[in-house]
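Single chain ahead, written as structure tokens, the form predicted alone.
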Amino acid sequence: MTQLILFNVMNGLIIGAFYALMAIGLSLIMSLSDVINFAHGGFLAVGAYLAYTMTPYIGFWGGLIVAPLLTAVLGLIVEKFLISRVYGRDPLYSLLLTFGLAFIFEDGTRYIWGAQSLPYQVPGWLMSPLSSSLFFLTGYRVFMIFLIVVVVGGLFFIMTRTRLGLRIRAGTLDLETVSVLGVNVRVLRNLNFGIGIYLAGLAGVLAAGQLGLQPTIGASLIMPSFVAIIIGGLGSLTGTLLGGLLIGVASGVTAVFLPSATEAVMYVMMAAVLLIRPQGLLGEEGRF
């Protein structure tokens, strides 16, 4: 039983990992713009199927490196030519824009890939397990982890150190007198949108070797990526991390115990998180 639970709990951190992945590019992008990008999941599947298009002939790492960044490129192009038209309109019209984008990316990997599930090719040495009691433990689990650390940690350098962080933080509170200071709002919202997106677009990759690659593979996990932004509270990173970590674990070990359960139960969490403490754990405004 241990053992069972170690297991569930370790998938349940790798989930929630790719959640809070997800999840901190959709708080940065909302928080900034009030996009509620749900475009967000198909960018994550066009960096995994650009990762798994390029991985023949650049190898694994290269991948890793170069999908993300082609995919935050796809998002400053659409950014610039489509999102930013909806700027300072009802917020109705960039949801049901970025609804209908979503869709048209599911179908155009359905219809450039198929619509079947491919594997993705994770080298061979780090798919072993790091010790035969715990089976489950790879190395493509811990630097998965390890990864997503490093990348959340330099994301919170880049917010807090630096010109262009403490610019989107200022934004987040008062858009208007940043432009009036002399920011080009317009690049910084476009900057702001391909961070977010690259975040995707690497969630992808990483998700697409762990769960394989599927058209539906980020539609499977946006919803829970938008659970985590409410559990964590919206303009805290912080927060929206600890969301996609909770969740993934707690559905996890709900798998244990009452499996049906896995995804009521993050539902659930929200519910309860919306009715105690309606601004999230760590939602204070403007906070990162």
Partner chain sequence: MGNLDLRKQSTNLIVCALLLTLPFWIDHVGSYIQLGTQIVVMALAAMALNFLLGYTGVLSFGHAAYFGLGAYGTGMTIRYLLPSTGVGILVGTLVGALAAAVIGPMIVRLRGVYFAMVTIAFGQVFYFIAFRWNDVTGGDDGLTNWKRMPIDLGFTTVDIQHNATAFYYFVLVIFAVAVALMAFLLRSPFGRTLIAIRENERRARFMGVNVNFHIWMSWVISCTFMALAGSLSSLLNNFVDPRSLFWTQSGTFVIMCVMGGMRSFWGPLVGAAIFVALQDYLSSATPNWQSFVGLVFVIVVLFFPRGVMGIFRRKATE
The other form holds:
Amino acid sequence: MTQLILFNVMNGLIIGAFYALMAIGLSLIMSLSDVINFAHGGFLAVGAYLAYTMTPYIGFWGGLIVAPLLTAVLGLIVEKFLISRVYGRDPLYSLLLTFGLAFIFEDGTRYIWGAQSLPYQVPGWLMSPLSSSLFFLTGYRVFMIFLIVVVVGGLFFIMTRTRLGLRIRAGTLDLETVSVLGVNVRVLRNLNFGIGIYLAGLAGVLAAGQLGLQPTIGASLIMPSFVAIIIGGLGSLTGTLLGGLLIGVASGVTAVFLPSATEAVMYVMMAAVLLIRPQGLLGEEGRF
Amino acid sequence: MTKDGFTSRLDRRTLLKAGAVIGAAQIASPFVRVARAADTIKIGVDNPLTGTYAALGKNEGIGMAMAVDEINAKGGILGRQVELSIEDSTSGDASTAVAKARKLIDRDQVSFILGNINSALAQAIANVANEKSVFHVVPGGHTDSVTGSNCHWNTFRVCNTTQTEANAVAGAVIKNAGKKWYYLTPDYAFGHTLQAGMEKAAAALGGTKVGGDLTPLGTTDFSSYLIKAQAANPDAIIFLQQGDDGVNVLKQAVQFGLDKKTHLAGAQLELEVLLGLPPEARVGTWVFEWYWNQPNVPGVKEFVAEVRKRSGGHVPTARTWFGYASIHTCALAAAQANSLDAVKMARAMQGFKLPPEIALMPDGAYYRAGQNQLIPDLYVGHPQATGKDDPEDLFVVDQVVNGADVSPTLEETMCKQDWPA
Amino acid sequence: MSFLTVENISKHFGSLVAVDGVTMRVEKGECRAIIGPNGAGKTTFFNLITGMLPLTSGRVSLEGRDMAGIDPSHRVKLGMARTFQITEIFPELTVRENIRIPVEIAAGLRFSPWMPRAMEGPIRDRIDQLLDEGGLHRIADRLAGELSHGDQRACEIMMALALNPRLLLLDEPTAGMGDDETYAIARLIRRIHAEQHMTIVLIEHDMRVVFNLADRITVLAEGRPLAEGTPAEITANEKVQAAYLGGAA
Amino acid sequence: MGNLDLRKQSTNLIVCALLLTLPFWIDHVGSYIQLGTQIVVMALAAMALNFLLGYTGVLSFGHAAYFGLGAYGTGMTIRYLLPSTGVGILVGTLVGALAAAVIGPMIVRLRGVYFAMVTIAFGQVFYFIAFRWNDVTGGDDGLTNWKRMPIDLGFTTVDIQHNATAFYYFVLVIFAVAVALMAFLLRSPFGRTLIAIRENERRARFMGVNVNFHIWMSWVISCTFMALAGSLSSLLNNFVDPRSLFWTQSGTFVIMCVMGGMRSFWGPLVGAAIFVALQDYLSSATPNWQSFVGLVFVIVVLFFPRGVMGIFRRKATE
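Let's compare: the form predicted alone is above, so bring in the form predicted in complex with its partner chain.
Let us now look at the entire complex, which starts with that chain.
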């Protein structure tokens, strides 16, 4: 029994890291642009499909590098021509816009790549478990964690050490002041959106390695990401990371005792957090 | 037929054909549409085009369109051309499916209604069709109740009941793996009945259940279930997930190396799922409901060739055949009864044997009287990582099981038909 | 006991000290002006009094009642009404509706799902009276968002007055206005002060307005009180001249 | 002022006339009566949402949950407790109201996108309950094996079970009562206080309005009418399934409000009519209907943010 729980805790961390990757991208966009990007799952699917399409030509590794970048470029374009047009208006409109885009993305991927699940192949040596007793630790999952750690670490570096990151963080706190200081807010939001979408694209490629590649691949990941953001603290990246890991572990452990409550448990956690600490675990007061 | 919408093409083609019958001179006339509407026989299709079952729905659609063309080429139904009215039922929104069924029946005045892949939606449509007394064919929704406890006189089903599938495959799993089974079952009506069927079939052969979990429909990460399953140390893990869930769970099980520690098996497996799996995950013991590579059955080769023309080179799956057989069932029912009256047609189909060029299986297939369930052959076997002669030849049939031998008896199905007085 | 007592209040934003130990007493019926250079913490000071921001330390009391822990909306019920530096009105409603809402709230109808018959007349009269006093009758049926800056400000002041406050806090009522508008607003405030003996605290940049209206003046600089006194005393105060008036004059 | 009143009255009259005569003309415009009933039900839902969205200025993206609760409440009452349509509606509506009342305090402190996000997340809780609690709700298969019952009025029985037109008028009567109630509330001092919050929350707060409490009340009222709409929708289909509480359904309600015009009382009705008819048409016309629905969202947001009634109104004032 203890072993089973331990397994599930570790497994939950792996799933949680994945939720966090999604959620951090969403959270970045939400903090700076006040936009809930419902199309995040759609971008995720695009990233996965692009990687699938490119793999025969540039291999798994090439796809892993290029596909998220291309997705980010698509993100930059969508932001520039569509989403940026609703900045400054009632947040209602940005929600509806990305909601509509989510429809278009899902249907578009189905139109281009078909409704049939596609087999996305990961190099053979990554596919096997590392050890026979810890069989759920496949090479791929360990690699996934490694990559997520590197990327999230890189993101935190960008956010705390580079000019772009400092401006984004300042912008999330007080956009007016930042614009007064001569920062081009349009460009800032555009780049920030691109970073968020890059993370979605990367999550897509990683997801395709262990899930069937179908147009709805991103849809089921959006809600856990929301919950991760709410639990972790609106506007706090560290909080979002923590939130993702927490719900991953919680649903992993719940699967042992009460499998039918694996989703419910994260919402119960969310309700508890909202009651006790409405700004989220690491959120700042008054930032919501 | 490429990936873009088949409805639009279908409409255009049927329109042209209808036009040819009415007379070339009238094609340009604005009244063609009206004339066509009055003269054609409409078959309503209420099947998924979007969501999880979109791929299956598309394949059934290809089979349906092909059958319609064949029928029209031979003069149609009762001398009238046939036209499909296709509605997207969505993959799981029963309210939409019901609304669409009512729309097809009330507004489009269809003579037949087909659907659905999702068992729940199939049952919901069956109830509407029964209320309106419309001849209904379920191409591919498997749950037992449709031709069992909730059966209707007017609802016919092409695909098998879950119990039949379970009976067909249970022996092979016990032989290949052993008697202790752990179930991973999708948490909805289809999954429940399939698991019950497997348990029953296994019990009859001395198999036991060592554990099981219900997984929600649409689960993406099955790892915690797999960990539990592995901990129970079974001879075989029985996967009852379908579609995308099936792809996800098998892909993850094989990544965990479970195929090397225990036997992976299940009941129904579809070519669509195999195609979505990476080669190393194409493992286990399963049952197919129809398979395209049957070199000794006459007519199959031609059928495959024709489907390839329409699907961009892809082979037919069981789904394609379901759609094909469903439309032919409608045409045969009308021809048999020489009427479009639903009661007469349903009476005419009791015990009706499909002609071999439509059944396309060694022992043929017939609609069992009193239940309206098609009793076909089933194909027990194992997948292969890559096809030898054809990349889509991914299944090896070890044994063809005659459905008559593995179907539950009419009493066991609990079907009580509610014929109108 | 003074009407409004502010004792040694401070507000820190992290390491930034916006208001640093300010004490002020305002008597009933007094018109007090608060002046100071930009960044002196005047608006923060206002926000502390009205409860929009929590105090870091110190005490605010109205007629001896400690305001600690009392929500801004509740402070309104206790008699505090305010306007904002950037006019806060209901832009998509007409001026009449803008006035009507606070009148109904003041009449205790904010939860009322219907208008009691007996209240209809008095409420209509009160709205008309306020429209008259604010000189808003001519524009009563126009959308507030479409009005000139001065008219919007007059509307906002009348909305505050509609609440029957005993203390009126005005944050730069003439900011960004031309001479005519400034004059009209100043006259409006003077009339309210004179006719209703309203206690008024106002932040103002325009010294003509300040010296015209205020009974006493408090000068803030860098969050600290620099001086307090009658207009004449403040004019004479060397510290103030050095820090503020000197530069401005 | 006089002109405006006249126009308002004429809008009311046109809406009433169209709805009352719908069964007589709907077949002639290539549609069918169930679609008409569907439009009225969706219109009620959209107007219920607009009470919060358009008149209190609070952005809920999780209203489908209360729609679904009403539907399940009604369906389960008729199936398990008492085969009475009236009791079913009552229970369904109360269940929705109760859930909203309990959840309200947890969310009224939030604003804007955060409010939207938390309402979605809470809505999902109910979705998962309906989805996972197979034994009671039927899970993904939906709640079946029950039917709306004829209404016994004592002196006569209205057969809404088999007569689609009778059911349409039954729904229309409930719609009329609900809409009249909402209109009455919005024209009261309470309603004006809500509008004050929409217009300027800070101003409202500094007028002594306990904003969070008022938002809570508006939320509960809105969700109650939403549950009523859900209840009617379950009766329309004799069926409920978990997708009626899925968050994407909430988005559909929001677009109905925006498409019709959030600032207009009848706007959501117009939006619901357009959206339901359009979706019905598109999903028959093309398997790629989702793209077109998505495109409608984008076009409305970018080009018609004030909705159909907004366009009319602008034209009229020009």
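Superpose the two forms; the largest set of C-alphas matching within 1.5 Å is the rigid core. Everything numeric here is computed off the predicted structure, so don't read it as measured data. Residue numbers count along the first chain shown, from 1.
- A displacement of 2 angstroms or greater separates the C-alpha positions of residue 10 between the two forms, with the rigid core held in common.
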